[in-house]
Each structure stands twice: as structure tokens, then as C-alpha cells.
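This document opens with one chain alone, in C-alpha cells, the form predicted on its own.
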Amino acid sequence: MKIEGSYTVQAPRDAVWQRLMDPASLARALPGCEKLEPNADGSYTAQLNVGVAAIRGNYTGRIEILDAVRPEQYRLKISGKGTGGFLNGEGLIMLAETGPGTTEVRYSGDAQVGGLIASVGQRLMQAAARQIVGEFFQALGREVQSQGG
């Protein structure tokens, strides 16, 4: 599954990206998170409550951040299992200022998903990937602009 977008902050480049690179922030900004701790690596793991259509499940999985160039561009990596099946995907995320005080967040990316989760359909999943994604950018542009981005 193809996913891809983009989504304007109204804050500076750096305080996006200090935003997307703060542990604390990025709880508090993910649907369903219940805990995303840093590993010695300097990837995370995380716990997620998250559903689709009637399939709502727990899960766990890690959180890579692979080739930043601040502020730029990182590359993310995830993958996670849970009691609706599994998720593993990589992308691209890409921050470009697009005037004085807004970013704009652009991200790309494939996601592979199976089990019970993958029977709701690839138009549900896609449908569904996008609510999760904006629910997660809304609350990160709030979570900018409480700590003074």
C-alpha cells in the first residue's frame, strides 16, 4: 500500500523538526499511542491502540529514524505486530519552508500490512492510513505551537 501527502505547520522548519525528532512530543502526537520509549540504538518502540473499520487491536512494533539531515529529511522505518496482524513500512519524510513561520511536511512512503487487519480492503486501509496521518500532523502542528514553534 502506496501512502502519500502532505501537510502545512504553521511554525519554522527547525521547531517541526525538533518536534518530530522529541520522543514526548511524538506520543502525544500519534492516534492510539500508549507508549513510545527510546532504545540504546536510537530507534523507539511503541505501544498503539488503534483500530480500522470494527478491527481495533493492540500493538507493538519499532520506530527507526534512518538518514537525517536536519531539518530537512529523514527516512522512517516501522514495523509492529498486534492482535490484528502486522505492519511493516518505510518512508520518506521531507520538511520544506514554505514562507516565513510554515512548513510544509511531505511524506511518502509503502506499507505492507497482514492478518485480520489486511481483510478490510486496500480502499479502507488507504482511507484509514489517511485519518491516522492527519490526526497525527493536526496534533503536531497544536504540539508546535504549545511549546512556542
Partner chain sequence: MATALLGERIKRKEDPRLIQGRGHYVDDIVLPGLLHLAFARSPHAHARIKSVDVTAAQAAPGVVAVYTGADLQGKVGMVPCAAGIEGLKVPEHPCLAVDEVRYVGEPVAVVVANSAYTARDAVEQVEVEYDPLPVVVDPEKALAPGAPRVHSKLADNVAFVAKLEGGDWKALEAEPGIKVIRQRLINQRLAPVAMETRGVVASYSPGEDLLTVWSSTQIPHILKTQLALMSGVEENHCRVIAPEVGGGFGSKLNVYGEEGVACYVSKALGRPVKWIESRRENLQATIHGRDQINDVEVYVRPDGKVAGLKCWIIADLGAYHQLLTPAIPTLTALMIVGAYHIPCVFVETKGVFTNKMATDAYRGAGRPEATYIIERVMDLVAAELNLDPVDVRMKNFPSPKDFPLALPTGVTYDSANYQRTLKKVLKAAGYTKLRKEQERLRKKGRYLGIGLSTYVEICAMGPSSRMPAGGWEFGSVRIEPTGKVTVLSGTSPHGQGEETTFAQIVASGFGIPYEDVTVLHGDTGVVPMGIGTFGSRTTAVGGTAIYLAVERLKKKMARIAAHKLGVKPGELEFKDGKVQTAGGEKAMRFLEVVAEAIFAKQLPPGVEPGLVEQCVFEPANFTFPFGAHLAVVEVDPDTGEVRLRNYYAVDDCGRVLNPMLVDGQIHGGLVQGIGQALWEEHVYDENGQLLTGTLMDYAVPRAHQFPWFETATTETPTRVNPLGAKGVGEAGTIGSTPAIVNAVVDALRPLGVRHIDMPLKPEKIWRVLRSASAA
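Cool, the form predicted on its own is there; where's the form predicted in complex with its partner chain?
Since only the chain itself is given, any partners or molecules it might have are not part of what comes next.
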């Protein structure tokens, strides 16, 4: 499944980048994040309760940030499994300052979903992914604002 899109955050690029790299902010912004712990190798172990409306599942997984070019881009690698099956994804996140104090975050990646969600959620998956990503960026936007940029 291809996931791509962009989101505009009302904050300078550096501020957005900082939030994206900050575990505490991430934990708050990630939808349904119950735990986010840094590992020794720089990756995170996350525990999430994610979904759309009544469709929810508990997942544990690993989040890795790779090839970071501050404050422009990085690769994000996610792998997790839970009640709804498993998910492996990799994507590129790019930040561009599109105006004074506005940053456009573009993301594009590929996710492989297996198990329950893959076999019964086919028709909803794309829209659900979009919604969850949207929630994340909205929360991230709030994070940046509340931290005063």
C-alpha cells in the first residue's frame, strides 16, 4: 500500500524538525500512543492503540529514524504487530519551508500490512491510513504551537 501526502504545519522548519525528533512530542502526537521508549540503538519501541472509530487494535513495534538530514529529510522505518496483524513500512519524510513560519511536510512510503487488517479491511485501509496520518500531523501542529515554536 502506497501512502503519500503532505501536511502544512504553522511553524518554522527547525521547530517542526525538533518536534519530530523529540520522543516526548512524538509520544504525544502519535495517535493512541501508550508508550514510546528509546532503545540503545537509537530506535524506539512503541505501544499504540490505533484505529478509526470502533475499529481499533493494540500494536507493539519499532520505529527507526534513518539517514536524517537536518532539518530537511529523513527516512522512517516502522514495524509492528498486534491484534490486527502486522505492519511494516518505510517512507521518506521531507520538510520544506513554504513561507515564513509555515512548513510543508511531505511523506511518501510503502506499507505492507498482513493478517486481519489486510484480509478484511481492504476497502477501508487507504482512507484509514490517511486519517491516522492526518491526526498525527494535527497533533504535531499543536505540539509545535504549545512549545512556542
